[in-house]
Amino acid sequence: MSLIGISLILLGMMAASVTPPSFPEAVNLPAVTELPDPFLLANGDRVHTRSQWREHRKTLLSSILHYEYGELPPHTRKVTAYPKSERHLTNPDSLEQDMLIKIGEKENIQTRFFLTTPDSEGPFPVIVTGDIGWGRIKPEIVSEVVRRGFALAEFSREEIAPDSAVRGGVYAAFPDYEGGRLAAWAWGYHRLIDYLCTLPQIDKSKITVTGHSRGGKTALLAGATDERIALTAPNNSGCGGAGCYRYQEEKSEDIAIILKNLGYWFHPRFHQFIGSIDHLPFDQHTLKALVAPRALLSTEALGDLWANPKGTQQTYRAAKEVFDFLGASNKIGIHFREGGHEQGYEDWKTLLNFADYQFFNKEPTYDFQRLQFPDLPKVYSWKSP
């Protein structure tokens, strides 16, 4: 037999031995009332080594994307910046660059982009936010970011994909794409990071992503799906973000409400879990766990009941089991403040303090692992191996 024939047989045997992922319908999935065990393997065994976790992580991510968000859009690294203007700022001295970013071979996806860097020698750690559709970051916050030695990158996720049922942006560029807006927006974060990684003034090992509310949901998904991101920091992200589907406060948003009002944020397959949430094979602690062993901070508001602060503590505790297992116990944090639904100066200052701790070993004055609700019972019975 020729070498070509032998090669074809071997390739056929290899293909036959690869088991495609199984994604049953919700009614055929087992009901799990507690937060599902992220260490549980399909064969009933549990993860026992870090190398096993690395492989199992791929399975968990595939499940989350399949059932909840949809796959991210096709990957393209062609990202081009077209400068519009720049200006020097004072207090502290810094440079703000205004540009248009165009993505893809046909440059048919674009977003306005602002990059503010300290007027000193870099490279600088950078914080990326996609929330300028709601307005630019307030000047006092920008000043604090720059004063602390960080660069700030702002873009508009709504230009990457409209925050509506209209299929523009990514969906016009890739007509067959079926993922929800959160997946499309997370992809937008990744493409802006592609550009930032070409800049000598940016420290590519210290990239942070953040966002508020739906932007926080996006930032969490972006961090879970791109290992270049060193710190993921969702703010008041609630349902579909750092919150919890199985553990709900009386006034918090649940799967039925969010899919009724904003179903296009998710993949259509997610609708099958309305009224069957116990059949969901994961919860949001699983998505948080995919960030490990990189850093993760959830910033929350006690008055923002819609975002389910108690449920967010539940997913934090469960995700921490994975961080502990990977030897990254100090890489996960949570912070609660008084007040309501916003990402204000206190939230940004908290993020900067946590980033200083993670990137520069500056001891924080706040215990980022302090539980706001210490008497809240755990909603899972498993623990890290």
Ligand code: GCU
Second form
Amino acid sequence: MSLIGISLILLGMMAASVTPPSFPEAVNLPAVTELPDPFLLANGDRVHTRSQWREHRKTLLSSILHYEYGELPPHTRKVTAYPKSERHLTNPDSLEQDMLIKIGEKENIQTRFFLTTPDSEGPFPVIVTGDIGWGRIKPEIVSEVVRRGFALAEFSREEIAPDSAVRGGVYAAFPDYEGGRLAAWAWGYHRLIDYLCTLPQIDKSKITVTGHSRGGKTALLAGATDERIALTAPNNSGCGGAGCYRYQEEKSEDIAIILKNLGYWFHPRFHQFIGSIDHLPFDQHTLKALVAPRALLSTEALGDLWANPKGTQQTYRAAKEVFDFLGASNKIGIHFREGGHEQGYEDWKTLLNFADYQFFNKEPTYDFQRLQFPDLPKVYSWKSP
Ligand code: GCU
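Same protein, different condition: the form predicted on its own was shown, now please give the form predicted in complex with the ligand.
Below is the whole assembly, all chains and molecules, this chain first.
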């Protein structure tokens, strides 16, 4: 090999070795005991303008994906629906279409898909849920959704990627893909939205995503990462969702427990924060803030201590600083009900009420900014600039 050839290789190696990693290891990140300031820039300055926020938001998003969930799988534009059957429902009159959705150039990712639309003039706002692996949404809830003029789209996250360490679905289609299940499932929501956006009966400006528990964590991540989503509505999503990592209640799930039992939901890098959560450069209020200025509602249950209700109020308050900054104070809401871990009729009605308020300016039936725990001190000292 010529001298020039060798020096080019050496230069290449030097360049590769001096490229700094874009994100330091947890031990090299500063310890921050309070909820980190989402307005803080890398140079120590703070965001002052909305256009600065737009830029900074991208950095926050990359950081959350890098450390916590992993990147979403590669985008594929090919999403095809294969109709199976349809039936007319009554009370109220509506149409339920049963389809198989195939995703990807090779159509090697697929999910069952049900679309229920009111029997009236569209286009309809739509609510997307990925939870049919747990059973279809109950008929009285479907009736309520349709009666209120919304379409309901149901698919199965678990077909997009199995809820286990098995590398099926997205993982079989993209063997090098390293993100966790929550990122893969969020991508599934996005692909179903690709399909919904091709339908004339769907109002593309009024797309809502919801999900329960692990489905709620997914819905929040989906809403934070796709600006086509107008309303993001995680239910009882807790740890890794609307809950807080730094502020824990006695019986709530924390990073060590969730990673021990369900580590494959996250990127393997997230493990470095077990026992050093103060080094995490964000908390879940930051993920919520990425939804702003689009609408965000988290529905919570007072008896669901595992999902950290008080910690969820903490992330709500901190995220609201960003909504305030963006002139979207009324776009963020939180609702607590009595009872335990489920997404039941009351949660769906609350979601519909919030959606009616956001999309159609209907008088809110509830004060969505009411603090359930008014005496709980804030766990951050910074303010909206
Ligand atoms: C487990 C897990 C929770 C999750 C829940 C669910 O309890 O620890 O984080 O929210 O399952 O998805 O039902």
